[in-house]
Every structure is written in C-alpha cells, then in structure tokens.
Amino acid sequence: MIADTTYDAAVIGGGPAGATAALCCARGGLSVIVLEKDTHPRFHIGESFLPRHYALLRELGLLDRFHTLPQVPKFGASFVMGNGEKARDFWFKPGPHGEESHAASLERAPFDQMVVSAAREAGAVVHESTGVRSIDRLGDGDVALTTTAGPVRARVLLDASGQGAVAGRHLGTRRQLPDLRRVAYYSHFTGVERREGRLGGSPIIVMCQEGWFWVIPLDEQRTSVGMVIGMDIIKAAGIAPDRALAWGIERTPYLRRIMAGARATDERNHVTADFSHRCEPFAGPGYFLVGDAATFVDPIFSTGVCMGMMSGRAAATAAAALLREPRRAERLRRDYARFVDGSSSVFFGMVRRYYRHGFREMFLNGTGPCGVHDAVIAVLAGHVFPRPVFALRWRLRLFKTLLDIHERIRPLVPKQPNFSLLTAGPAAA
C-alpha cells in the first residue's frame, strides 16, 4: 500500500535514470517515491556504457558497487561496412576535464538493479509493479497520479517513464521524429567470435545503406547482438518481426562469419520500435521530465543510459532548489531544459550525419586534420554534458563543413561502395 502521505517529489519509472534521480532527492534531504511498473531485475536494452558514464558512477559513489558486476572493459568502438573483412578501430581518451578513458559493457538487469537499490537504502520509497494510470493534477507543488496501487500525491513531479513518456503524452507533448523512424531487432548469443586482447571488449558497429547492427560483448560467454533498420524494410520484405535478426545477420558477410558457431539464447528476437522522440518542453509547472521521458536518441552511440542518469542527477538538483526558492522556478527549469537540449542536440547531429555514407567514409578513414575524428570520439565517450567545451564545438564543426564539401564538391577519402543488405542477399545454402 502507498502511504497517505504528500511525498516532496515522485518519480516515475525506476529504471537508471529514475533511480538516479530518486537517489539524489533522498540525498538531498527529499522525501521520495519511485512508482516501477516492473519488478526489479528485469531485462532492458542497452548494455555498453559510455567513459562520461563511468565518470558519473564514481561521482555517485557507486563505482565500488558497479565493479562488482560481471562486465567487459571497454576501451574504445569499432566501426566496418557489412561487407568488410576488417573493422576500424578507435580508442577513447581521457576526457576535456580528466574524465575516464574508459567503460565497461555488462548486462542491464543487475545494473539496474543495483542503481534502484542504491536509491532506496538512501531512503527513497520504492513501490514496484506499480503502474501510473493517470497524471490527475499537475502544477508547482501540487502533483497528483493515480495508480496501480493507489492515489499519489506530491510536489514535484520528475517523469522517467521512458518511452512511455507518462508526462508528455499527458501534456500532449510527444513527437515522433520523422527522419529517425527505425526499429530495433536484438537478441543474446553465445559463441560470438572475439578478438584478442582490449580489442575484445570493444562494441563494434556494423554498417548497411538500410541502417547498422551492434556487437556487444556483455561478459565471458554472452554477446548482444542488434540491428536497427528503417521501419518499413522488414514488413516490405515479408519478414516476420521475430525473425528479422536472423534475416539480416545471414544477408551480412561480416556477421556471418564472426557468428558462424553462434547460437541465441532466445527462441526469437526482441522488438522496439519508433524510438526516437523528443517532448518539450523538458521541464514546467510541477515537473521535470528526465532520461527517455525527455527525449530518445537513436542508440548508435549508446548514449541512452549516460544522457539518463546525467539528466536525473540534474533533475534532483533542480527539484530540491525549486522547493527551496520557489520564487526562482522558471530559471531553474529553462536551467534544466538548456541541458538536456544542449547535450542530446550534439547526439541528434552525430547520428543524422551518421547516417549519410560521406560520413562513414570519412569515419572510416580514420584520420584527419586538426584532430576531427577526435572531437568525433570524445562525443562517442559521452562528454558533452552540460555542452561540449570550445575545443571539442569547433573541431565539430570543422568536421562538418569537411563532410558537406566531401558529399558535394570533391572526395577528401577514398570512396567506398555502398553495402545494401536488400541487395547482397542470404548466404549461400
């Protein structure tokens, strides 16, 4: 039963951000509740962690817990065309401030787990299989929900419901991202081969003209395995959702061969789709939205659970002060809401020019002036929190003004050919 009781903020969702958020609200003297409709530990996408994140773990004191997880170092990302005989490597440096040149990837459930248990030792309630049915009030100290468990009431609302986005579909809010309309298709194996040494533990992206697919090693034996395509190709195809991994990895001479003795460790593949969207504005009267709740970013440079947990703190610091000095309520959210947009709009252009082939070739070069595809790098280890600094802003920009005359005046690299998985076809039986 949820106590009769007017709670200083509520946050729903307990997930990484969530959790965060709540942790930082009961460390900050807040009385707190968290509402999980699922049961802790339960599976989730999004495994390989960013340097900036590793950061955030040891500035929350939670490091010495998350070494205990199984996991496998990460030191740097590799980058090949499906057809590739051999990936890009590329290796993360320490940060603009001293931050961590390196992560680790490992399995969501215990992770999350260990962030929401976190929370609540610092003194948050936390109520799981409790779903929000409805947002009833909401403005500044003045938050009501009805849930599963009964009616909630608080001052402070902070939303991080994921994809669900409870408050921005509430607020009418949420909107889809046209340009960004994929879905994700993605699974466990075993028996995934692995290169030798650092090289093992590093994520690999493996690129198409239809979209990319990830290879994650999560610890000793297991590998996720995903691929994120345009919405329409699988259905076009005639391919069943459930299958459509399969479909694309036997099309895929890199994966099929690095997958040769693999086997799923699910029957079928998982399935999330439409998952880029943003729902501003990020923060109002009586609440804060924080992590996915906020805005989604397609997951090619994992950004999801570093931008959540960032956010949460962020969203904490914000709700505690707005309920001291109720008076400084709009400069505490446009505070807000300029950093979430100003670090996931630096994601948002990474990944548009992703998705253009000049870019991959240039990416795949792997060098080039002034230090670019190192200021490309540093945004892949996550340091653009509240925004990058000045050094990283104009190489950036360089970058793409150096994509722009590549794609439209004259090559700067060689020109590579474009692999198409509905053109390469299955494997030869």
Ligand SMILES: Cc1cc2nc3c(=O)[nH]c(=O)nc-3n(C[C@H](O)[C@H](O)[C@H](O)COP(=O)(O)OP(=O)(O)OC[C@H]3O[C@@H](n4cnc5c(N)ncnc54)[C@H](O)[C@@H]3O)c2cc1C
Contents of the next structure:
Amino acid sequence: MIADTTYDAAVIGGGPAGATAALCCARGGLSVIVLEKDTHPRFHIGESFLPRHYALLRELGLLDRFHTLPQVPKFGASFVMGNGEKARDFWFKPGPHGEESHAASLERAPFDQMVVSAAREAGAVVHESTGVRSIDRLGDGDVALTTTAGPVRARVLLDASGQGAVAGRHLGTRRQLPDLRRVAYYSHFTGVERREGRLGGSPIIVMCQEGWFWVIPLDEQRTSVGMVIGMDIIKAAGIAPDRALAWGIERTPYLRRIMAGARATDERNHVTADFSHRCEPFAGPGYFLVGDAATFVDPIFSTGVCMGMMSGRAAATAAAALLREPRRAERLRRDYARFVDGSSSVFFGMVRRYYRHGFREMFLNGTGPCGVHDAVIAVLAGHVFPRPVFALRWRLRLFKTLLDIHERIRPLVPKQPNFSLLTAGPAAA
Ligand SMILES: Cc1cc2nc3c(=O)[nH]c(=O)nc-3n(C[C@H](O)[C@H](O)[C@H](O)COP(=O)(O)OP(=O)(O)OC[C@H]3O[C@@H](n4cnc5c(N)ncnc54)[C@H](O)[C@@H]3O)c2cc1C
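Show the form predicted together with the named molecule, please, because up to now only the form predicted on its own has appeared in this conversation.
Now the full complex is given, and it begins with the chain already shown.
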C-alpha cells in the first residue's frame, strides 16, 4: 500500500535513468517516489558503457560502488567484417574536458540494483513490483497515477519507463523510426575466445550487410553475444526466433572461429524488436521524459545507459528548479528538451551513417584528413554532452561530406566487399 502523500516528484521506472533521476531529486531535497514494475536484480540488456558514462559515475559519486561489481575494463572498440577479412581496433582518447578515456562492460542486473540502492539511501522511496497502470492527471503541480499498489500523487512526473514509454503512449507522442526498424537476438556464453592484453576487453562489432553482431566480455568467464538485423529477415528466411542467433553465428566465419568452444549460459534466447523511437516533446506540462522513455537510438554505439543517466540527472535538476520557480516552467522545459535533442541527434546521425557500406569502408580504413576519424571515436566515447563541441561538429560534417564523395563521386579509400548472411553458407560441420 502506498502512503497517502503528495510527493514532489514521481518517477516511473527504476532502471538506470529513473534511479539516477530519483537519486538527484533526493539529493536536491525533493521528496521522490520511484515506481518499478519489476524487482531488482532483474535481467536487462545494455552491458557496454562509454568513457563519458564512466566520468558521470564519478560525478555522481558512484564510482567506488561501481568498482565493486564484476566488470571488464574497456579501452576502445574493434570493428571486423563478418568474414574476418578486414578489422580495425580503435582506442578512446580523453574527452574535451579531460574526461576518462576508458570505460567498462558488465552485467546489467547488479549495476541497475546498485544505482537504485544509491537512490534509496539518498532518501528516495522506491516501490518495486509496482507497475503504473495509468496516468490520470498530468499538469504542472498536479500529477495523479494509478499503480498496481494504489494511487500516487505528485507535483511533477519523471517518466523513465524505458521502452514502455508510459507517458509517450498516454500522450500519443511515441513515434517509431521506419528507417531504423530492427530486431535484436542475444544471449550470454562462456568459452568465447578473447584477445590478449588490453584488446581483450574491447567490445567487438562484427559487421554484415543485414546488420551487425556484438561480442562484449562481461566478466572473467562470460561474454554477451547478440545480433541486430532488419525486422523481417529471420521470418523471411523461415528461422524460428529462438534459433536466429545460432543461425547468424553459423553463417559468420569470424564468429564461428571465436565461438568454436562457446557454450550458452542462458537458457533463454532474448529478443527485443523495434526499439528505436522518439516521444516528442521531451517535456511538457507536469512531465519530463527521461532515458529510453524519451528516445532510443539503435544500440550499435552503446549509448543508451549513458544517455539515460545523463538525462536523469538533467531532468532532476530541471524538475527541482520548476518546483521552486514555476514561472520559469516553459524555459526549463525548452532547455531540457534541447539537452536531450542536442545530445541524441548526433548519435542518430552516426547510427544512420553506420548502416551505409561506405561508412564502414572509410571507418575500417582507420585514418582520415583533419582528425575526422578522431571525431567519430569521440562520439563513440560519448563526449557529446550537453552538445558536441564545435571542433567535433565541423569534423563530423566533414566526415559526412567525405562519405558522400566516397560513395557518389570517387572512392577515397579502398573498396571492401560486403559480407552478407543470406549469401554466406552455414558452417560445414
Ligand atoms: C539490443 C540492445 C542492446 C543494447 N546495448 C547497449 C549497450 O551496450 N550499452 C548501452 O549503454 N545501452 C545499450 N542498450 C540500451 C539500454 O538497454 C537502454 O538505453 C537503457 O537500459 C535505458 O535505461 P532506462 O532506465 O531509460 O530504461 P530501462 O533500463 O529499460 O528501465 C526502465 C524501467 O522501467 C520499468 N517500467 C516499464 N514500464 C513500467 C510501468 N508501467 N510501471 C513501472 N515500471 C515500469 C521497467 O521494468 C524498467 O526497469 C541496448 C539496447 C538494446 C535494445
């Protein structure tokens, strides 16, 4: 049963975005309730973190706790064609304000539990196993929700319900992105071959015409492996969803090699479909949308948790200011929406380019004029908040122009054959 109190802030969802929002609200002196339909620790995908995220954990005072969790340090990322014929390793560099040039990958369940525990210790009231069924009123200073444990009232709503997008659906603003419609199949394995030294922690992105795979070391033993491809490919190939990942691995020589001795540790094959979306406006009367509940970009560059926690902190700051000075509401909402838009747009642009074969050819070539490749790596490290610095923006524009020239006018780097899952044969054995 939920106490009969009007909270300053109600947060839907106790994932990293919601827990960060609650932590920052509580530290800012607001009374805050978190409503989470699941119970921590619970499985979640999103296991590879960015250097900017690592810096954020330090800024939030969570780095010591973070280091107690089993994890694999990550100093860069590797990209390889599915046939294994072309590969490139990239190393992160420090951010524009001296932020860290490394990050880590780890299992999400203990991480998410750690952030929610920090919020609870800071004073947030956390109700797990409590789903939000409906938003009954949504206005400045007047929010009413119906949950599985009874009604909840608050002065402002922070919706961090992830792909559930409770407020976006309530408002009818959730918009799917037709050009980014994809599905992911994934599982955890032991016995996946790793490289020596620092490269052993780098996530590997394995590319194919239909999409890509991730290989992310999670701890000493386990590796997360997943495949992201177009929505209809598996169905059209007549493959059962629980066979899709194995089907993709069998057809990809590079994965066949490094997974020759691998065993799945997870009985389930997880599937997540159609995850890229936007719910605009990101803030409005009575609410702020946080993390995936605001927008989610294809996971190719591992940006989700960093974006989610960044927006959680920004929304908590904006909500506290709004409750103190309601007359500034419009301005605060506009600034918050700009923050989410400014930092997510750069990722959307990069993701769209990634699916062009020319981008992969240029990227795998490894170098370019005027530091354009470093600009791409800076985005991959998450150094884009609150928005990319000018030196990054013009280099990204130059990279896009070079990509257009490479694809439409004349090749700037050697052409690479594409690798297709559909034309590749399965393993002989
Ligand atoms: C295939 C795939 C791979 C990914 N890989 C990466 C990666 O490598 N690195 C990375 O950073 N990100 C990755 N992501 C993205 C990452 O998973 C998300 O961006 C991140 O979890 C967002 O955090 P969040 O708190 O906004 O949402 P979530 O973590 O999804 O949390 C939302 C919470 O809200 C709860 N909830 C939902 N509806 C309700 C309701 N009605 N009432 C109460 N509670 C509710 C849910 O139970 C959940 O706990 C990946 C995503 C996908 C799909």
